[in-house]
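Given next, in structure tokens, is a single chain: the form predicted on its own.
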Amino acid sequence: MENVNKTPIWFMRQAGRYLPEYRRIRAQNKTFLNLCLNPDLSAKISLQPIERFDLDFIILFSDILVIPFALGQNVSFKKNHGPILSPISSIKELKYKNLQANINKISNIFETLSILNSKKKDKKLIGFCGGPFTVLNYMIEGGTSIDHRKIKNFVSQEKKKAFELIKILTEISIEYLKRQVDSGADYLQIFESWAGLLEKEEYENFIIKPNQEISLELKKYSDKIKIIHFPRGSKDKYSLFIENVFCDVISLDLNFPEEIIGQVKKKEIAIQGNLDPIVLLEGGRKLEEKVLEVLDKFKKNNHIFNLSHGILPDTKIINVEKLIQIVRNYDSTK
């Protein structure tokens, strides 16, 4: 008989590095784009970790930088230093002329989707993009930054091309989205991953609001999708966040207030996270110690285990099984 207290499982960055078949795949592609494009290659490298290890979730191959890149930003991916945009500054840097046109330039990513859909059989099919803030950082400082400075002056200092491009990212990552609903996905997740850079206003105005409207026009379009929100770095924000934007599932990192834990359980959403993924990585008694501690913190909580953030490329395929076996023979109940 199934136990019915089984707490399903899956892991952002799942299909990766740290999967030598992955590997196989990327040594034989150079360019990570063309990959990300390619619907074939794309749906099997999302299958692998299904394959292996059995997930309850498949998560698409895909990167959230293919917005820029639809925008016609230039876009690129290099070895151990990771994306390289050309800096934009103002929305007329930008071949945005009709959002049907920019989101056809993404298409084959429908194509994957779908591709998915067809052989998940009893497991759910999650898409994503990122928040819209997350994507202007990218956009802005030109790749990855150590200290921000450029995102956090532009929404600062030139607040109307700010709130320009926050709209036009929110609109194009809402059409996005619809789109992936219509190609078989089960769960949306939004990655917001720099949420933790703005405070205040500023988190109102470009985290809270554009993640808000987001929300809003996929529940019109499909009371059946299922919308999962990961405002990483939030903090404190975590419970404002909450209270202002629909979530059917809030993914948490490592700093949150324990009070949401009984927020969302009121409020009915569902937990995912917060596993450490360096513990993870390390493996050993404290990786049980740990997801036995996350295990016993969720488990009066409608819960999804996860990571607080990616599987890391060095991460030993021991320790993801020996996680998952771990999930496995948890009894919530007890």
Second form
Amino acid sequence: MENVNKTPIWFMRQAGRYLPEYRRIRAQNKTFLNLCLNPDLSAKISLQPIERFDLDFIILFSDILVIPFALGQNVSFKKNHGPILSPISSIKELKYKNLQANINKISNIFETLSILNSKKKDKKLIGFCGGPFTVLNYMIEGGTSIDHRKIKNFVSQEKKKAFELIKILTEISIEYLKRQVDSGADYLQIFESWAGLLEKEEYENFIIKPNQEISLELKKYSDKIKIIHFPRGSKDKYSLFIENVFCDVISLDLNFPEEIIGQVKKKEIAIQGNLDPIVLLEGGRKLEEKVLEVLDKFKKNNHIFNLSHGILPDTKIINVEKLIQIVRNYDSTK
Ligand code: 1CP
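Next up, the form predicted in complex with ligand 1CP, please; the one we just looked at was the form predicted on its own.
Now the complete complex, all chains and molecules, led by this one.
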């Protein structure tokens, strides 16, 4: 059957452990960071989900934690455990010289983007970085955290140091993203995955302001680049976010305020999202129902179909295929 629906689709973490072809490459490359810094392999992994599913967007295969690495922090990834960083508590512990010298440590990533740019055909290429606060979270916590106690204390008790580090992270992110634009990125996604940890002035200072600065600088740099913001967990502050931060696309998790749907339409911002990755993992009838629910909910908006967070490693390929088929066959005019 011919595709009826034009809603573009991709998945956060579309390249990764749920794909056997990824696991094969990963098994032979024990050091995850080396994989991120290997242009041929990174480009190959980025294209795996496109070759398998014909998705509309290619996202660079890399990680948000290449930035702490570029700043001289020790970063490693332990199998089935996640990232491990030697935690820092101030700027002095970083080998921060000048932006270009630091970014040059990860310049292989620009080569990956250039390869992808030469192969992208009609697909759009997404570059990305972590939001400054989210990256700071990992730098201070030293890895995955359950209660985020250290970062919460840090921003409330060590404000001056927190501001200093956020400033550096914002500057390096801007420079890093500009180089991604130069290398062929059509879209940039800013993963502010831990935005939901902050409230009030802290949300203003550490989420809104840095994200706004990133948007403004990138828009000044290129009139073609499209920016996707993902301030995950912002809840009722999603509205405040889009009022204050320039977005071409806003990526929604499961708990956004309903008024967002009309608010973004007025501002001509597209919506990205927002199927629960657990629904995709579980499959069955519920998957069919929920995919249609998402399509119906956003059919009057410019909509990019995606999940509310990254695809889970145990997700079955047949569920992914099913989801895509439903999206491609959906008729939004009905
Ligand atoms: O063992 C492995 O193979 C590593 C697993 C893995 C993968 C495949 C990690 C470790 N990172 C990635 C790739 C990755 N990470 C991409 C690639 C592009 C894609 O296909 O989407 C992207 C965009 C990311 C972004 C990322 N990394 C975020 C933001 C998105 C989110 O999930 O909120 C975060 C928070 C990270 C940190 C990170 N890196 C890896 C893990 C397991 C984590 C999460 C740690 C945690 O639980 O807090």
